[in-house]
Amino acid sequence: MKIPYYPGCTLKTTAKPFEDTTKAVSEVLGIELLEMPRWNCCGTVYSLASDDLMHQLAPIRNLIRVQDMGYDRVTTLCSMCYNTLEQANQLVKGDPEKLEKMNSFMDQEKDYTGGVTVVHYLTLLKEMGFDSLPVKNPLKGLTVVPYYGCLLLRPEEISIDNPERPTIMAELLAALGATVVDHPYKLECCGSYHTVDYKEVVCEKTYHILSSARKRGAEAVVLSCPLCEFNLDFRQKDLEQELAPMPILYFSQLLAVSLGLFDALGFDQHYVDPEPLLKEKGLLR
């Protein structure tokens, strides 16, 4: 399967391990990732302001790139990149005269037809079928709770699941052998870009989850939104006199984990390094 891939920013810099352990799996799923040439920012956030089109050229652009390509379909890790492209696209294609606007501000560009779907990884995996992947190393052992955080889920229209009770990362985990478990915090926002002005609210916040996901017998949070790694995961570091440490992980690290390719988790990103855990588990060679 050949599929044009939208990395975003931040999977270039410190969600590096998000990319690196998703390029090594594709390549045993027989995946081929093509990263779309001259690729920008998403917007880093879908704007709510009704009139604000000029906040949507930058997904939309993106979505420009795909269509020259010659495909109809994207796919993307980034929980925040993934809403951002969808909810803009979503807004374009169901309003003829805001995407004809939209066109004549990009007059340099070939204009956009609304043809192209935004997939997430998680969906690709699931169209592909969970109990397909070729499990060599099984989760065995290791107790998990799936985070979902905010965008991957809402708005409704472009939630890749269940907008109240998801279960997409749980039948992944599950089906790579992991024990997981529900907790009632996992749709919880983990404070996003708060973390730089308001830090004390983010604190807050990881506390609630991850105590949450303690309480039921978790011993890793998994996720798949780089900002919500960082908030869970370093914002620990503010916490260490009120929590045990607790690793965060991408979907994808633990999903390389149990395919057998241990060369690019990027643990050693993590503030919290979930290497000891799963050597504990004996996951790690």
Contents of the next structure:
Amino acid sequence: MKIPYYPGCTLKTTAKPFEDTTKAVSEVLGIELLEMPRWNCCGTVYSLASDDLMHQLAPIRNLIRVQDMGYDRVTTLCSMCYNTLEQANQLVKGDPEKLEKMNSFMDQEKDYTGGVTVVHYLTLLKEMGFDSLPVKNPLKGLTVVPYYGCLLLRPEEISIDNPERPTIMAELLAALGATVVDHPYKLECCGSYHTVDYKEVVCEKTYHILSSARKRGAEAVVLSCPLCEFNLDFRQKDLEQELAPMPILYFSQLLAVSLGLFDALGFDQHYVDPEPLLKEKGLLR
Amino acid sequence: MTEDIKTRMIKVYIMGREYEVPEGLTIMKAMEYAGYRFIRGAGCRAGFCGACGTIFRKKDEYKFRTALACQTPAEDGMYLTELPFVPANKAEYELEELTSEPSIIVSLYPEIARCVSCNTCTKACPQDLQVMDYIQASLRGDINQAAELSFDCLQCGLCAARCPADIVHYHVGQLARRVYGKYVLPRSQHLKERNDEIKAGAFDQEMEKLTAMGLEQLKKLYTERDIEK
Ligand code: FES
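Right, the form predicted on its own is done; let's see the coordinates for the form predicted in complex with the partner chain.
Full assembly next; the chain just shown is listed first.
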């Protein structure tokens, strides 16, 4: 399967392991990721101001680029990019007047027709069937909790799963052989960009989420968002409370491990190194 | 028999005032014909120095246009003005103290994070560069792409003058190219070798011989030199 791939800014820098492992995995799964030759920042946060179209240009321009490639679907990894792109997409699909205004502003591009769908990579995997994944190195003995945060599921219109009771990541992890435990804070916000100015807000959230995961027996937390990763992983160093270090992993990293792809795991880019845990479980070579 | 070929005249409006100028002149020459003298805002007159960025409107067109005054023909009904300089914020840095890490550009020009991808800069560029794309590349730390996409920039500043986010694209591109040249491109080995040779005096004798020669002798030597084909 060939599909355009929108990387997003963090995937090229701080979340490089997320991209690297996804690329490695895609090769094995026969998903040909066509990295978009031209793309700009997604807009980072979806603008809720209904009369401010300037902030919708960035996401829509990316969708025009997908259209230019001759495809009607694009996949992305970062939850934030997914959310911003697809929310803007839904906005213009449902409001032809706004779309027309934006098209006339972007007069050096082809008009956006509203014909593109943004598909999160997890959805792509689900379409292929989690059970068909060629798992070579099942994650036996590893207990994990999936953490969805906000952006994959809210608002409902763009949710990749049931927004209140999502199971998509749990299903994936179970198919990889891990023991998945449920967790009351799997939808809790990580504090997002408060991490810049109000670190303490994020620390409180992080402690909440991770200590509860720990109580449930989790040995690692699995997610799909570079900002959640930063907050849950790197803010552990600023916690006031005692908490045993909790490894935070992108789902693609565990997918790579389970497919026996060990070359691009990028564990050195984490604050809490997941390697000792995975070694102890005999999952790394 | 020769007939007088009459030059067709066109009307232009310079800062709102009507002038008749011959057809076929560039904007810069049309303004000079009308009596303006460029002390600033002109340089090479050949489309290389970027000193002559200008703004104008065409007859019956809503578009606000930008161009190099020395490269763009004046047309009948154009509204012209002069743009001697674009004031722009320029970061101070010591190139020697920088690195090529991805955050380097945004740390010196944090305002690039205000880019909403409106693409106004790209529309303004008289060099047809993908200006917004190189700002976006800078934002995500892709120094190589920022340097490559901005390579043909003349520093005219029209992008910065038009940007609703107050970004100074041309300085950002220049920084990207500097970092790229200093820290990303491989060092040229032959240059180092040649420098060492010069320092060791390998060409001293030949230099002395040349400087002692008379003009005629030098000319002869020059015309008879071996030319690499
Ligand atoms: S005067 Fe140098 S580019 Fe026009």
